[in-house]
Amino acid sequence: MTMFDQAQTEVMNDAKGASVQTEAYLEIRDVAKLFGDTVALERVNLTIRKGEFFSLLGPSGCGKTTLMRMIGGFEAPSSGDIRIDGSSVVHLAPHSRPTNMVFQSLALFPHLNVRENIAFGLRIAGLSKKEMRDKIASVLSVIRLEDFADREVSALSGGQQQRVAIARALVNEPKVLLLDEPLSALDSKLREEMQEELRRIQKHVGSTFVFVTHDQAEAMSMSDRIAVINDGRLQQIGTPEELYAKPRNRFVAHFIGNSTLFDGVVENGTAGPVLRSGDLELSCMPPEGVSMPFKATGALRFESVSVLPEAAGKGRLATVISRKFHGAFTRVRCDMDGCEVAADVKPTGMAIEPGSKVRLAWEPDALRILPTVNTIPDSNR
């Protein structure tokens, strides 16, 4: 029976349903990364657990990639410790550790077929030729291409030549499978598919994902926790709904999902804590514990906010700029006090134009106040 076949048995499942264990399994401990003077990676600490798909989210450019290369060791950190299921590996070339990797490119070779891709890494592990049957057999059965054993990965498909390049990660049977942005270079469509299918996947084997990506919307929709990652730092770490409900931080805030970001100082109103941006005052629920004034950023997502007739009698007088149509729902940019602010608004059949004369209105809590000083997260939350 190969991992395949008994993953399912092995793990729990969550209230998502996916199948994660608490314990600790990947463990990244004050690592590093200097390139000369440059500071790629600034003592990142993270704990990802055993049957986790874990994101590494973040723009380009902000070490997100080099943190999983050094997982994989394609790179040495500077400082710092990798430890996989209790042991150290920092010190194991590639080939040595427990791990595996799909790269962006997939670099799958041209001139072999399905099988013979998937095969490459247990000849060089010196299998027999029925154990090597068994176990593509298998992987073939989890990415569902049985029928195309013998086809030349050219003839494939996009979206099949990367599950060909996850099983052939995968044969192998590694303790973490790594996955540098695999999905980048499909068209939209497909690249939704390939979500669901490397999910799919995922639970069927019950290994450790860790998945590289900087489209938010992609890590949202694929993982149990993600690690948000800008300019070197950890930023927050936590599931898709506390990081969306939750931001820590400004860029958070920013990078996760849509906001309009109001810069200012929370102080004490007539009517109770507000806060100052500009000419704009208004009302919000302060974190407790924090002694007012304070530095803050007020984020309020386009969702939270309506946008009422003229004479709703409520929410603030706003002007029209800018009305785009997104299907499920058009994006409103008005002016509001000399601020822009942006509304997603589903259809209602009220007369939307620039130029015209809005309100809008949303609920007190809507209003996310974030203090202005980013602090590295635990790496437990």
Ligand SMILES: Nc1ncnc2c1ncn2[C@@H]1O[C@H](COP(=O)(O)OP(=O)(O)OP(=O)(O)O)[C@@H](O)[C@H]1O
Second form
Amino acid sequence: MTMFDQAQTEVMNDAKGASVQTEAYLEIRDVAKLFGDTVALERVNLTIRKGEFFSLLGPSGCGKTTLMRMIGGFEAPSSGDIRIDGSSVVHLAPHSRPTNMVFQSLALFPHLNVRENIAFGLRIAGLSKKEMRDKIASVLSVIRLEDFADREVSALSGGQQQRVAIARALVNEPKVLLLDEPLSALDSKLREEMQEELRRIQKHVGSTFVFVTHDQAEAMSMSDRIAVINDGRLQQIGTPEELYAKPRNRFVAHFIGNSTLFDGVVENGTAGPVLRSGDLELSCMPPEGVSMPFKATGALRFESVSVLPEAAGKGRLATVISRKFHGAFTRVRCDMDGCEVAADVKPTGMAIEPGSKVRLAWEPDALRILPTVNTIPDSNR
Ligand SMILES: Nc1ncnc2c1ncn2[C@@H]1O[C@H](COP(=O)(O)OP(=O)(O)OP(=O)(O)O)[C@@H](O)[C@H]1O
Ligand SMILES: [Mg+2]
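Please supply the coordinates for the form predicted together with the ligand, as a counterpart to the form predicted alone shown previously.
The complete assembly is shown below, putting the previous chain first.
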């Protein structure tokens, strides 16, 4: 039974259909990386579980590739340890690690056919010809390219080449597959198809996938969990739902989804805690355990804000600046006491014209208060 068959059986046997197990599989412990004086990564702690689809998400230059290269063995950490399945791998060369990496450039051999390219990835010594054939056939079926085995790679589409690169990395049945922005070269339609395809492949083989992207929508739609990184520092680790509903700091609130951000101070007002930001004063529900006053950012998701007629008995008075139709919703930008606030509203029939007066309303807990103090987690252990 190959790893693929076994994983498939496990998935099918699991009544709830959840293939992710709970034990730690890939552990990044206090890993830091310096290039001369440049701190590419500050002390990072991450625990990735067996069978997880885990994404590293962050802007260009934040250290994603550096972390992947250290996991794969192409770069040595300046300090810290990397463990896979309970054993340290930092002293192992890339080919001796239970990992395989799909590089953004793909690095395929254009004049070899699909089968030869995949065979090139096979590094298990002493395989018989039949064993090699069986392994390649198995992985070709996983990536659904059985009919293309003898075709030269240069005669394949971008998406098909992408799948060959993934097959070449999968053929050794790595415990951990590292994918560094593997979809960035594809156009948006193909990219969406490949996102689904990758998820399907991952469920099918049951390996742990570490996926790098700077596209938050891509990370949100594909991942079991995401680590958000900025400027070499881990910002937050969580499921897409957690990151969306409970961003831990200003960076995450800004990077994931769409929010209006109010920078200011939280203090005690006459009727309870308020966030003061410029001329604006908004009642708020600050997190427990932070003594007032404190500096903070209030984050208000565009879709949490309702736009009501001026005559409505509730809400804050505002003036419409602009409105933009997006199909399923309309994005309305308003001036509220000198602050620009955006709302994504479903079609209501209400006329929302630039210059008109409206009222903006939201649930009290929709304004998320993010203290400016350092709340970056040291670890998700
Ligand atoms: N070999 C190197 N020597 C010196 N500095 C490096 C080296 N490799 C990376 N860096 C620096 O380390 C930081 C992190 O780079 P890294 O390639 O990990 O970013 P990234 O998040 O993958 O960015 P991108 O999304 O653009 O691929 C950057 O400031 C980069 O300039
Ligand atoms: Mg990179």
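Note that the coordinates shown come from a computational prediction; the quantities given were computed from them, not determined experimentally. Definition used throughout: the rigid core is the maximal C-alpha set that superposes within 1.5 Å between two forms. Numbering follows the first chain given and starts at 1.
J.: Does residue 83 shift between these two forms by 2 angstroms or more at the C-alpha, the core having been superposed?
T.: No.
J.: Could you check, with the core superposed, whether the Cα atom of residue 175 shifts 2 Å or more between these two forms?
T.: Result for residue 175: no, shift under 2 Å.
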